[in-house]
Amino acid sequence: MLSYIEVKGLSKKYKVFKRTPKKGIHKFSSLFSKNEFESVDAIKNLSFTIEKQDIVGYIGPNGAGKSTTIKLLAGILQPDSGTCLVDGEIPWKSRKEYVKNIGVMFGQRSQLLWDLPAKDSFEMLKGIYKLSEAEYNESLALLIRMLSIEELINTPVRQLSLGQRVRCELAATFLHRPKLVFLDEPTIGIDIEMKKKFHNFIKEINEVMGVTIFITTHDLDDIQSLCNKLIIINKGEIYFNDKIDKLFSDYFVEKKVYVELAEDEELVVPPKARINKREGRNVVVVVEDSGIVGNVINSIARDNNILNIYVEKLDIEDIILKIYKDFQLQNNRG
């Protein structure tokens, strides 16, 4: 049985202007010489599967190949090689029919008419997607309830706050009940309260509509709060492709153990642990081996007179930051 999205060996190259450093008169004459181009891999032999109703995080450093992948999955670009099936369809071959079942929301671009109320844009989208009156009214009523936008949709978009506009943008994205939605930097610029509302909405709409959601973002809180699967890409190739839990087990980042001593005395730490910082009776101990954290805590508690001890919660940001630093080192070597 096929997965909802099947990507196999997808590759895409771009031609970019080849810059050759020149000096003196050669630098001036190069302005009139024939331009030279070279091919650069945007993505290389990309393969992955996504199941229906997955919420997938797709992340990587700038220039990693994320935008190219999205354009291929949306049918905007054609690959140089490889195949892609989305619900049995090849996106770039049956694009006219295919785009009826997808939605796209860009955090920095609007699909709403700026000087008109959001409801006018919804009416326009109703015509574009050829929704019946019953389909339109049912979807709009659902989205108004879920996003609390009843008081907003009759206000010109330019008069709405950023958070209010985001809610209306979400309504526009899901109005035609798409099967697949791409969210590109959806929470950029919004405050903590609005981000929480956004997360709650995505979880609910995913459940209610059974929609598959593809998120590209630099806000790792979006990934940790929403996604059941994560794909990390670097220089056009997949680095990680699995469940979020697997990331935490596969990529251990040193943990910090915070200790409060009962008296101002030396702290005895076991092997494979080291004192990182000390301020009075408060000591930070670093553990670099994932398998011994519990043993280190037991040893410190047994061999020292302590008031309190706890382990810093490992955050996805710590892991991704370490992975990106490794990428940078690899790229510099290359």
Second form
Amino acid sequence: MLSYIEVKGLSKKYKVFKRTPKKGIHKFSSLFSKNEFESVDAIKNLSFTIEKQDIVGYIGPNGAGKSTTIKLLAGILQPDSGTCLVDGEIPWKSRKEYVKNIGVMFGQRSQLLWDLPAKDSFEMLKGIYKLSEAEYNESLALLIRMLSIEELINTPVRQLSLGQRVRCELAATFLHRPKLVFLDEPTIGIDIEMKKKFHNFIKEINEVMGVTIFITTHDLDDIQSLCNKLIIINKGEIYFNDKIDKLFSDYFVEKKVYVELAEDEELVVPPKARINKREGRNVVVVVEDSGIVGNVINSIARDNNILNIYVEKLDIEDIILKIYKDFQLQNNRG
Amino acid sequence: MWALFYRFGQIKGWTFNEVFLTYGIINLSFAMAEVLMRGFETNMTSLIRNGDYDRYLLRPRNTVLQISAFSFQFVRLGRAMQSIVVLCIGIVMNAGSITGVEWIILLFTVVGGWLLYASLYIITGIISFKIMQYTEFMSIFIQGSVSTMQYPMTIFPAWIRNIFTYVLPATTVSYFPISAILDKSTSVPRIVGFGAPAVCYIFFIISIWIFFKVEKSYVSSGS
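Mind pulling up the form predicted together with its partner chain next to the form predicted alone we just looked at?
Entire complex below, previous chain first.
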């Protein structure tokens, strides 16, 4: 059976203007010479599948090809090669039909009319998407309740705070009940409380509307609390594509055990563990095998006079950071 | 214009009254095109450079319609009004020659002129896609043809006439059909003069077609 989104061998190149440093008279004559362009792979040979009602996190360093992928899947760009089917349709064929069922929110650009209240933008979208009065009222009431934007929608957009505006943007994105939504860095610049509200909203709307959501972000909090699937890309190629739990088991970095000693004395650690850092009575012990963490803690507690011992919570950030560092090494070598 | 004719009486067989018609038609077509299509010139570059064109492509509507609607220029209606007045005077003054079928030709010509200038704006948009810069030089064609075509073509040297006939089909919505309406002798038979505005309809269709072709090559700016 076909998945909801099937991407196979998708590639897209773009041209970059290249300027070679010139000296003296050549600086002037270069004005008249032909520009040199370099062809760069935005994405190459990308393949993945996404099921209906998934919340997919799509991450990678800057310039990895995230936005290009979104634009291809949203039908704005055409690939150089490869295919892509979303619900059996090719995005960049028959654009007008296709975009009726998708919603896109760019965290850094607004789709609301700047000088008018959000309500007016919603009315405009109602016209653009040819929503019936009943559909519109139902969606709007639902979104107003879920995002608590009742008081905001009659204020001109330019007078809203960023957090308030993002909520209105979300309402505008989901107003026409899209089946597939792309959120491009939705939480950029908003505070922690707002972010929590955003997470709750996305989870709820995912349930209520049965919408498939595709998020690109640099905020790993978003990934950890929302996504059931994670795709990591680098330089246009997929690096990781699976469930998040798999990431933890695949890329186990090391576990840190924090020990606070009762007295100033040497800490005795079992084999397979080593002391990483010591500051006064606080010692950091590193364990490189996830299976023996329990044993290590046991033996430390048995062999030493300790006040306090705790294991660092496994953090997605450390793993991603390590992966990104590997990317850099690869790039430097390449 | 009045001063011009007061001194010279008539220009190469065209009277003051008759020039009202060409003047009115060209200015009305241009003003209406400006009201509706100006966005292709003024907004296109920033739309493309800022990547806001993405948003237009993400909406299930015609992009030409969206560009037009989001930069609708009420102010320009003033110019349209003014040219309607001039055109009406022209019609009244030449009431003798405008009967029955000439009315239809007149309408056909005004719409043709509107389409011609609309096409020019669309071509400006097409160029914006390609070079991502404001295309100042297109104004030469747009403004230039407006100021020349409001007068009968015969007063200009041959090379200007040729540019505005074969490169830019502006004479097909002023000189030729008006001559035909007024039953003046030109280099072409009268029936060709009546049909001349059709060139602009074709010109418009080609422009739109190219616009959608070029739109496909749109590369969004990074974000």
